[in-house]
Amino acid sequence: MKTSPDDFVPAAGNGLLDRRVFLRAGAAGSLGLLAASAGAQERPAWAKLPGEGMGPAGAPSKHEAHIRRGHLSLQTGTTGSGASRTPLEFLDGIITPSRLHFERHHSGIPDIDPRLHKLVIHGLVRRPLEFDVDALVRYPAVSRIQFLECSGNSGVLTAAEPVQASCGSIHGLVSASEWGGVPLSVLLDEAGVEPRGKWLVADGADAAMMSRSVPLEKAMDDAIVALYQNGEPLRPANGYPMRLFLPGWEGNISVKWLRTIKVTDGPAMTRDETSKYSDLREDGSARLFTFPMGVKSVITSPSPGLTMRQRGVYQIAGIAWSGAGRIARVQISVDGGNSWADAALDEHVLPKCLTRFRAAWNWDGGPSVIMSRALDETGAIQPDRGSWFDGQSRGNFYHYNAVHAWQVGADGESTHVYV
């Protein structure tokens, strides 16, 4: 397909190009900064001798050793309580490799023998039940590609001054995987929930005994007892041998190392849903059970550490997601929000999943402020920073989803700024 001059007409200020550049193969192919030659090449050293032998498991290239979870933060006095973040700036697509999925632990990672671990469903049910892994794998299974986000993700953006860190360090408490397991509704139906049963209390087998209350409506909708992540059994850091997974809701409620589910007539008001994981308001009150994660987007490239070497056409790339469903639209600005243009969305736009977006930018080499904002299928739009703070206590950092900005300097380096 041949390109036309219209393909390179800016769609917004400061050189942002029309999204058709990424929707039309011919236009996209004309953006290359370097042209490849088909001439003869000398065989490189690695092509002259046999390579390494095969092994029992694959490993990343040694040349990509820098791609690893970052910003490891441990709570003082502990060895396993804290978080590590997904390096969003080095990834593409929508699925996070299991080894790079963010982690959040409250008392380390338990070493669980799957032969001895049981899931017990009890409380307001007609028939209490107990399941081990072998029993669960015989039940009807589902698999879905969906995101998981800690409600504290991006919380550093509530600081008075912009924190200077990488994209992953700021926003990396979000990942997406293919989660496989048994619909929780199947197990609850077998147990027989009594009419008075309106909530569940799920707790984990870690030393912290993490516990969260879940409305029965959500449990019967799309919750699963997950056994697999990205096609393999869950890794210990993500809940092996089984975890609760509640699509679109804050990560803390998807209890890892799932041990018991008690059906109750109301929420348990546990430590982790009252003193923590609640939203402080300006008037001193706290909002509880704010489960769904709001519509959100972030530009992963350019971002700090990914230097733009020379003026010319660059790809702006990022991810968007919403706990309410599919992403409908992502807009990009490269002039600090003065003008906006639609980004191209990759082919896979799935419900409650990361969506990859892209835009072409003809950078003139001057200082710029780049931003993204997302709209989901319910009509919810990502708020600006000022709107997000309306009614919030300045001490609250949960569920932050405001529009975020990077400033690209004349040297091609990106820094974090507030707009």
Given for the second form:
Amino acid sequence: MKTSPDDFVPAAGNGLLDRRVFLRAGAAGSLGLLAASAGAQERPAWAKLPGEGMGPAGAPSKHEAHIRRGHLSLQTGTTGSGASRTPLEFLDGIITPSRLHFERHHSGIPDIDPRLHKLVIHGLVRRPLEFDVDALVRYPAVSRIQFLECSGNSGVLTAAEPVQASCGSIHGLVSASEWGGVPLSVLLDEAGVEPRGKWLVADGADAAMMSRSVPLEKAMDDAIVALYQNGEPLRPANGYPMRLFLPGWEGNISVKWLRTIKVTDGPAMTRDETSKYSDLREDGSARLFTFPMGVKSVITSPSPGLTMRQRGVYQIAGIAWSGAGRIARVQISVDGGNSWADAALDEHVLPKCLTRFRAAWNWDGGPSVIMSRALDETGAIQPDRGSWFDGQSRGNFYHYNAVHAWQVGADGESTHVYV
Amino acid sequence: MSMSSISGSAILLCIATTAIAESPGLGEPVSQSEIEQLDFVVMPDGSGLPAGSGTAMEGQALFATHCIACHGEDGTGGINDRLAGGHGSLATDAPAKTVGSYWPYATTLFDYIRRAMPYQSPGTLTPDEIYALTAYVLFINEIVDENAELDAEALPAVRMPNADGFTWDYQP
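Alongside the form predicted alone that was just displayed, please also present the structure of the form predicted together with its partner chain.
Full assembly next; the chain just shown is listed first.
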């Protein structure tokens, strides 16, 4: 029953093991624990008295208080323009707890009274209509378990030297949730889009009145007006009481605090789709409407701050996602890209969602560069760093999705490296 | 097949048919005057622009009062975004994307100032003042001259230096 590292089937260089192995290694680990506690009849301190009672709302363990959104960046002179990031290195699975969902606001979080808030659909429609929350919860509801990623996520990787920061600080402008709400197509059909209507312009009810143009095609395909996040009403930071959610597309276009939708014959060319969120090229030209988020993966563990204290078998874990659909495959290298082996994917492989991957690694205690590379169901492959830069302006940091590497040192600490 | 699984699939069938039921039709009609109150969209062809006008010189005084603290003298950058200059820098290693060097449409300036600026008190400027500030920001970018007066006709006619600098990634 007990496995020794000698039984492990190598899958690639420097100790990377067959993707089925880490399951056995995990089982062996817990067996060891059972044996150690079997003999004695002792109670831990917390089992000697009844514990605390129930309460109206839960909170994480005080021992996990360090699991907080990180790298809060604020635009100078403002209190509400900036971003906070999901602490990816401390999380597992594919759902981001709502309290840790990343934030990106352009003028803070509005304090909206849901009884006074309405969504108005107007413009090139036969019947301009308004909907309040009470009306929207009576519509046939849908659920989307999907990621949301800011197109500026990982943008710091365009810097000449690798920044030394945690996984979440670098890559934490991505989160995934179960978003519940009403298909936007149902509301648009009710308003009756005129044949000339080809786009819509969505406005938020924040102080910046954040505004983005959305092709009607996407609105009628899989867009929703979301009311729920992970089973509860949206958090204020995520658009309470209602937001647009456009699966797989850059986060900024999923306008929060959704207030108006104007159906138009073309895009409005708002500030946040021209001045910002457009992708500058090396030749000085720029791309507008670069909507889908490219296929991407990142190893969340090990990563900076998570120390490997002794040699032996470890689980490499990470997340992969693609705005085009499902993740088909994730490959891992622990020798700087010389050899690769497939990671195991957790059972929930959903379209346009985070997919959790894992691999087993028998670390010999030596310095190693570990990397992951994702492929999606359309055949798109996560680019290496060099090819991501092809044709890009040095000033562009949007849509960075290249293969990312951590260097595990002999001291068991991970640092960020470029390969 | 047992009884319970038969009734189970019957229930599933019901759920499936209600899920594709038509909209309950709960949207309330909205009047034109209500729509005007909350329609902030300005299109590149100028539709959505309100009545009113303002000159670059009027805008200069307004800029000094409402904007200079964050955007600097002549919009050359303070603690927040630089609004002027950077012309010819886009293809270099240090591109400076400003209203003048980068933005494809002048209408976006009116649209954005009306929505979001000044940062601490958006919604406090009149349409005349927003036209004047728009004219001033274009003036410091050498796109219009100091006597330029902008209104709903003149603004969409302003041609931005980088108007041809963009291609669409999304293909309708």
